[in-house]
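So this first bit is one chain, no partners, the form predicted alone, shown in structure tokens.
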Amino acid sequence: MKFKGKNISLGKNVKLGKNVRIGDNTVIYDNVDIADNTTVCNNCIIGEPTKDYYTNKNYKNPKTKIGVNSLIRSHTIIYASVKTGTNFSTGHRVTIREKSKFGDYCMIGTMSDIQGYVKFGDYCRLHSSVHICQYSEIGNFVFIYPFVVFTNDPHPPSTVWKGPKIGNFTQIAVSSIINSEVKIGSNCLVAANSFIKSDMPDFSVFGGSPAEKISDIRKIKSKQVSGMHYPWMKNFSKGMPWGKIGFEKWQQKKG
């Protein structure tokens, strides 16, 4: 364990792994477990208590878990009961509310807001200024681009909250709105500035407001190689586990 910063506040039952680095003015509340080789930068809050902390004298902070090799950039706030996988990272000024769960290698961009009770798979990438509503479920290898908004209330204001569900390998382009209860299949593409209010089947492209089906994603030609671009995994490997061996060989090795 190695502290580099000044004015660090540690609560009770905080566990810090090997080579954990903590920046200036960071607050870590009770029952936080930060795994090996993680960096928490300046002015972060980890294990932020829920509202009961301010009214219930018997309040006990739920356990918060930050995975191995994570990078939490400055001014990030992570609430109590959040659990992240390995190699988790955030941009600056990210907020992650309670009971959110992340798989391995997830990246959350600057100014993004995760409103809690959300499930992410592995290798999800959220770019800057993304809003994910409560009770959303997001699969593996899902990329969500800037200014996308997920909603969970079909008739606001109400107490019927059901977030969208997003399948594996789906791409959601900039400034799109995903309506409550919508189910988007795997290997889908949501075009920029779309309003998705109905379910999308696997391998579909939807666009418009309200969005309609434009095409089968497998009919979109690539601008970087000869042939079709999608499924994108065959033509994109940056930061992906299949690396230089390619997606198909990686799948075979994975079993």
Second form
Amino acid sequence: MKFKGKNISLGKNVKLGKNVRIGDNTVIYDNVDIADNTTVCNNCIIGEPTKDYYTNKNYKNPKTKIGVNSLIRSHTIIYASVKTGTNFSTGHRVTIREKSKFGDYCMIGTMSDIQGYVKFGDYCRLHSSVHICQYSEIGNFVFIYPFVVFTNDPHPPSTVWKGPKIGNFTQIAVSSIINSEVKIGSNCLVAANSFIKSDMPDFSVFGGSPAEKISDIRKIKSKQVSGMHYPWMKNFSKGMPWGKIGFEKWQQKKG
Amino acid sequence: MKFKGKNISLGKNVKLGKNVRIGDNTVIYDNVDIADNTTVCNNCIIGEPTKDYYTNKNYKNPKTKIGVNSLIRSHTIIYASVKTGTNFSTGHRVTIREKSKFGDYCMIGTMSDIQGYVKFGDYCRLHSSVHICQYSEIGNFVFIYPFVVFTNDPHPPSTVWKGPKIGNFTQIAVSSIINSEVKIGSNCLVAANSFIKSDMPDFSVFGGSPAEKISDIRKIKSKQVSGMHYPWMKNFSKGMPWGKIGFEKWQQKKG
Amino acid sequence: MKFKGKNISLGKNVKLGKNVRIGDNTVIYDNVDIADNTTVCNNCIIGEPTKDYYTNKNYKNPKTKIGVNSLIRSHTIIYASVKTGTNFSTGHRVTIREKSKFGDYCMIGTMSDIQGYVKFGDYCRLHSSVHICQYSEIGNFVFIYPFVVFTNDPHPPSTVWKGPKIGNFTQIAVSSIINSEVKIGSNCLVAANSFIKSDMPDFSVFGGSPAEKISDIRKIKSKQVSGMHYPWMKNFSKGMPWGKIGFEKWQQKKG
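Same protein, different state: after the form predicted alone, show the form predicted together with another copy of the chain.
Everything in the complex follows now, all chains and molecules, and the chain you saw is the first one.
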């Protein structure tokens, strides 16, 4: 039904792996490498040149790499020099700027806007409309919800940009702001609508504007099972590598 | 001027009513039914297949229905299985995911993101950049303003999703958050920048984070006429079915 | 590498200056004038007709003007009747509605949404996902950051729309709300996450919801140099007309 091969543009030195499918009206620029079994849907731009392209006649597009088994949904723009891991997926209209690096199994939701020069671990999930500023560092299994914004400028405008740093398993709820230079530990919860201006220790829950510690995450009761909800890995396995064997056994296996 | 019929893709079993116009570069997938006098502008995708399509060889696109007299602006994506009423309209770059159902005369603004499995009544208006989560239920004549987000997960991530429920004639001002499971009555006003964590009775105004009742809506003076502004239906008729005869007479006529 | 000239649509009376480049799949409607050395990237729509087009058989597209040396990035939509100054640039997926007027050297970031009937001075910069309501007036050198929303309706819905007015050199940080009719002076700072409901005098810093004055901007220490950071023009010159000669000398030269 899809993928009639209409109006596709491929640049020079584009490498398409086995079973790669490219949607109609998609443009792939020079030096893009798309690994096996990946699908790029309609109207995407992969390997979008950086600003230099418009002004520098000798501009050469840096290498872009999309990992195996990925699904890039329609209208997504991925800049040249981005590298994704395996099983990467995007929603629609995602923008990922230059020098962004993703681990495996990351999902980036519709209209999320990755400003470039960022690093994501494995199994990160951004819901719709998340804004990640330059120089952010995000661990593994970090989930971020709509209208969250990361900032990197302590007194705009300036040139002393320092992005936030987020630990493993942390959850950042809707419409929160993470200030420049903030370090959030692992297994934290940023409550919805929080403005995080100070560092958060592991297992803490912060809320408010400016946000303060409001709880230990291990004290939040589950509405799903009896007992506590966090660490969430024991109660949530959809798409997670531990699947049915559970987080604890999976960790033991990994050693 | 528009609609040169360039680079349009039509799937199988697409039904186009009388006077339907399709813009350039638009893709319409299988089993889409577009009723009379509807215009779909450039670069849209109608009947976008759900994720199953990419993995299930026997995938069959569910039926999609766009009502009569609708206007779908450019770059809008409407998933397969969506049903809209008559006189539906979207701004640009709207995303409407699967199993969304709309009454008549709904307007969905630019970049609004409907996550699917939601139900809207008649004459709802979403301004730009509204995020509606799965399992939301929205009454008639509900207007929602930019950067409002509906949530459905009480402790993310989990699988106990319950969307908010909104009564008739309610207004939700900019940048507000509506928490999972919250029930908002009819004729309510959510003030700008509110975080609604508890139910709101009919005719109440809530504000703050977490929001509390700050007024009865019938006590808000109009800046437009002498007297009170709400219920707004007596002071606002643009595009409303009561038009010049006024809300009260219209209601009486309806019985 | 880019600009293969594939699938471009040009309306009637489109004037393209010297060295104008148009990306693939871009549509330019009637009566658009694009000045010398401007680049319009892929999948853009320039001169998008207003709603009248769909209902009025005698509709004539008003004139649209894009200034010299501009760069319109992919998927941007600019309505008919918009006028930009020189050296205008947009990120991706920008929407600029009718009767918007821009001075020179304005930059409008990815997914920003200009609702029309607005006026910008010179050297304004909107970062990603800024929402500017109708009837806003914005001075020179105003920078606005992600998820900021301007509002114009004091009690929605109504028809007494009055937009905010922003003075020169003012900075509006992330996720802030600027209420209808508010006047913000020059050299102000709106702190992140603020809800501005009252006027702000020159050189003031407001924060909170509702926002109050929290400082004089000239008392904020720089993290970049010794001394104070604001007025920022002495510490920031990237893309600014004063460049290396500095703001003071530039002002003296201008007289």
